[in-house]
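Take a look at this one chain, the form predicted on its own, written out in structure tokens.
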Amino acid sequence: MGKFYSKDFDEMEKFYRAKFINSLSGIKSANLVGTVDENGQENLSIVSSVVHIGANPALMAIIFRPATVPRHTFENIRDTKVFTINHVKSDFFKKAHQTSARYEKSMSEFEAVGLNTDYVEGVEAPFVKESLLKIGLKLREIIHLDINKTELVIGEVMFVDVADNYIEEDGYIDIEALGSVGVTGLDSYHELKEATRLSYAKPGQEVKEL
């Protein structure tokens, strides 16, 4: 069967429907979440749902699930207005992946996966060592949805930390060089190969490679 409605998906195992709905929007990239408790208690977790909100000011934002078990990361985050996102490298994908398994609070997953932590002035929240792009935010809004209970976090980008070498001219950054991954589903790594670059679109103006 190749073409599925929505009556399909009720049908599905729970488990299957989970790794096939995930996978519906394609690679997105892999982060990791470096937060902090009140008590000062590292948390770190792999993310899929980072995506870009506004340039100016610079926003980020991740969808965290409903909160029917504890939600560490999302819990440190409303509580200490503060977080880190941090590109996964190909090189420690697996460590990344490890962070997914359900911790004791009082467990640090840089501890349990093997992962430094970095702190920065002026950052409360832990960054990864070992990621080349390292994000530091802080909390601008949380928004409740209620059409499944989930939670958008907002942040604003106070900090950025990425060498010199893997910026282009123009401000892109070369992901591709950094060696950060993607993900597919729940599971699914992937290494990344930039197709090529293309100019600004215009009407009238034919696309052209840079």
Contents of the next structure:
Number of protein chains: 2
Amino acid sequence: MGKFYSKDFDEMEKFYRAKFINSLSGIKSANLVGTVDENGQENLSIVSSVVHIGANPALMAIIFRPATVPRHTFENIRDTKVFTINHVKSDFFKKAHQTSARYEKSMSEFEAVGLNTDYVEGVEAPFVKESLLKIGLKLREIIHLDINKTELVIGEVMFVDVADNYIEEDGYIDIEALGSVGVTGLDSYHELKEATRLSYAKPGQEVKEL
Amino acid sequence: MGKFYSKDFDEMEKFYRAKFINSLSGIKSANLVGTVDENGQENLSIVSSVVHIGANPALMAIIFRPATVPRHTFENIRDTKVFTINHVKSDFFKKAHQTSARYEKSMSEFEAVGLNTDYVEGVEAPFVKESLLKIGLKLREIIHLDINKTELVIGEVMFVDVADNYIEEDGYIDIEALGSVGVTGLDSYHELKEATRLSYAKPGQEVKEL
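Coords for the form predicted in complex with another copy of the chain, given the form predicted on its own:
All chains and molecules follow, beginning with the one already shown.
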């Protein structure tokens, strides 16, 4: 059996360790983050660290890596205070992955990988036209995590574009029907099987499939 | 087409809004968090807000809701400084969901839902025996997010239990083979389809399936 302790992590080769530890958090959402710099230069970057913070106000956050790597997306959000989150659909996940290559800052990843921009009034950052769930956010707060020099970037949702027919009666958006993919580790993409919705859980009462 | 702005969110009924906004972050990992209070009373709680913070040191975080709801798990981690994260497997996801019912603090959710505890030397919190990927963490930091009164709880991984045959040559853990499920919104559980692993992306070079 594989039982690993801290000292075992320390003995792992650097990239092995990164892949092993990155796997632990399980399935994550694959999203493309669209930004511009102060000169309007567009940038697009795949991230797997989007997290729901709260529904009212509507807040989402992204974890960004330390400044030891280029962080155009982080810098653009910090400078322009606006960004978009676009679900990656199964028919363009390879293009989405390609945005993780280290392009020069002067190169738009939209062009480089062959995805189209889409702009909406009131949101000064580019959306991915091909995405079926597009979210526009304004920066609310950047929290520097001193523990490992990463940044927690919190945005407030100011705009959502999703076709009505994917929204169920109670407000739930059918992520699987949208074709949104998940990612595990650093590079493994998954389509989603059909969901099983469960009833609100109460003590002493069996949960039911809805 | 469904274009929604901030004012539209404000007009949504409270639970509709919660389900809609919760859907935006896409697929998330379903995990059970095991804790004890200072008297050894066991607690088990399903969470969908686990996020990878970094590989070295090995850090993971969980977002907890504001104190307006009972937060036994959060209080236990704060008080005892230790917790476990256990992947939810497809054959017990209903039991996992049932832990979200509001049990009294004196009731162990392990017993209430019919899952078994497992203890490992050096980790003073219970694991879920049925889980195929078990992670033991020590509390490193609690960051109060004043913006909406949630808490970001950062733990350092000190122990991992996963069968060797799920670990690939390069350190990646095959989450789909483990049967780990994802969750969208508040209550929709998904099994994962087989992964497509993609090569490391470089400018001007097409990504390949591994």
